[in-house]
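In structure tokens, the next block holds one chain alone, the form predicted alone.
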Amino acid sequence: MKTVVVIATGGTIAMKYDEATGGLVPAVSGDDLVSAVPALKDVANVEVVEYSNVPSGHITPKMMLEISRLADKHCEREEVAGVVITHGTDTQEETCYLVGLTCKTDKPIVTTGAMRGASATGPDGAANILAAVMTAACPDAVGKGALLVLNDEIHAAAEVTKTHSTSCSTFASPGWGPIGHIYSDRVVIRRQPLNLQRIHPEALCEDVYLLKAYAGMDAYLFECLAEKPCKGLVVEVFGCGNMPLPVKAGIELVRSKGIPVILSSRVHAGRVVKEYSYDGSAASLNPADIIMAGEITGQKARLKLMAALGITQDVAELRKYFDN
């Protein structure tokens, strides 16, 4: 029987209600999670690795890179078919994306979690773990990049995002949809994610920021980052690449310091594109030599920039990672 390694990091899936604090707190180990799913014995030999037991808001990019390397280490073992990472949903899409970006294996690396704590009525954690292990053990999942499994849906790391604060169907891939589904008897995958990228830095560049544009935004935060100076900046702008004039001025200031700037859209679906040429559009920033993020969200563009800056600081070279 195949072996699947489950790397436990914490999150709601590993929490129970605490009367003293009046809310969910970390309380369940990875071994506890797996032992609560008897059906796993018919799918794979499951090994549990306890990496951490923290809310996903406590997970840092440095930890994400460590998890990626831990997954690679276990995937080097011939008997291991794939890896499952149990993780809180708040930053799960980011861990899934960075792991997929930086791992070396083609074996399935699947992240999963829960929207309901282990002590809730109708917890969803056990079903999600079973679905994730089934996916990690499935030959059709090989070469699909990192995957996020929740609510019996399989999503590609670059496309998926959290869309609801509490719903069990929170994860979606706007504009694309899931690449597959999990049924009681099998995993069905119907789509191959394209443009799977890999970046292998020795370490991430931590000093990278993300700003979200809003109506009436001024240049103050850009001035702060230029003065610091930071190592890189991602700006989520309107629509396909538009922004208030003070934001444009702020981006130009940051670029004048030699700091790379990535433009992404604050819209969940679609890519940034130089559709308009008026002052405040993406095209009006051509002299500033900005980089377009394509279809990935701002939080994922930040992680990619952190990884790419771990290899090069040259804007022309950085652009190649985002033009893929």
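Only residues modelled in both forms are compared. In this text, the rigid core denotes the largest set of C-alpha atoms whose superposition between the two forms falls within 1.5 Å. Positions refer to the first chain, counted from 1. In this text the structure is predicted, and so the values were computed from the model without any measurement. First, how it differs from the form predicted in complex with aspartic acid.
When the two forms are overlaid on the core, a lone consecutive residue run of 3+ whose CA positions all differ by 2 Å or more between the two forms maps to 286 to 288.
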Given for the second form:
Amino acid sequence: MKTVVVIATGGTIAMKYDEATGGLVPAVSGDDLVSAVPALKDVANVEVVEYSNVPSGHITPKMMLEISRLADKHCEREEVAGVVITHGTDTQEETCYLVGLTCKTDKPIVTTGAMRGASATGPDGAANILAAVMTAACPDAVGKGALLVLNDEIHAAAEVTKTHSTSCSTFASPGWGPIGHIYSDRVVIRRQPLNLQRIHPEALCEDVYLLKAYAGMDAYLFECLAEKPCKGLVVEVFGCGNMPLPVKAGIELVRSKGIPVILSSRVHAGRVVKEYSYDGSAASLNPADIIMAGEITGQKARLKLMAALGITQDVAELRKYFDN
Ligand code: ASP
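And the form predicted in complex with aspartic acid, for comparison with the form predicted alone?
Zooming out: every chain and molecule, the one shown earlier first.
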């Protein structure tokens, strides 16, 4: 039987209600999570690695890179079919994306979690772990990049995002849809995510920021960043690349300090394109100054920039990682 390694990091899946504080807190180990799912014994030999037990808001990009390397290390073992990472849902799409971007293996690395704590009525964690292990053990999941499994759906790392604060069907891939589904007896994958990118920096570049444009935004935050040791900036602009004029001026100011700027859209599907030419459109900025993020969200563009800046600071070289 195949081996699947489960790396436990925490999240709601590993939380229980705590009388004293009146809310969910970390309470359940990776071993506890796996032993609560007896059906796993028919799918794979499951090995548990306790990485952390923290809410996903405490997971940093540095930890994501460590998790990626840990997953790679286990995937080098011949008997290991794939890796599952249990993780809070709040930043799960970020860990899934960074792991997929930086890992070396082609074996499936699957993140999962839960929207209901282990002490809830009808917790979803056990079913999600089973579905994730089935996916990690499935030969069709090889070469699909990192995957996120929740609510019996399989999503590609670059496409998935959290869409609801509490629903068990919170993860969706707007504009794309899931690449597959998990049924009681099988995993069905019907789509190959293309353009799977890999970046292998020694370390991630820190001090990379993300700003979201809003109606009436002024240049104040850009002025602050221009004074900070800021190494890179992602701006989530409107629609297919438009922004208020002070945002355009702010981007120009940041660029004048040599800081690379990536434009992504605050809309959750589609890419930034040079559709308009009026003042405040993407095309009204000096093309040498900006890099378009493609279809990825701002939070993923930021992680990609952190990884790419670990390789090069050259804007033309950086552009190749994004504009493809
Ligand atoms: N706050 C939790 C976390 O991200 C949410 C969850 O796991 O669903 O750790």
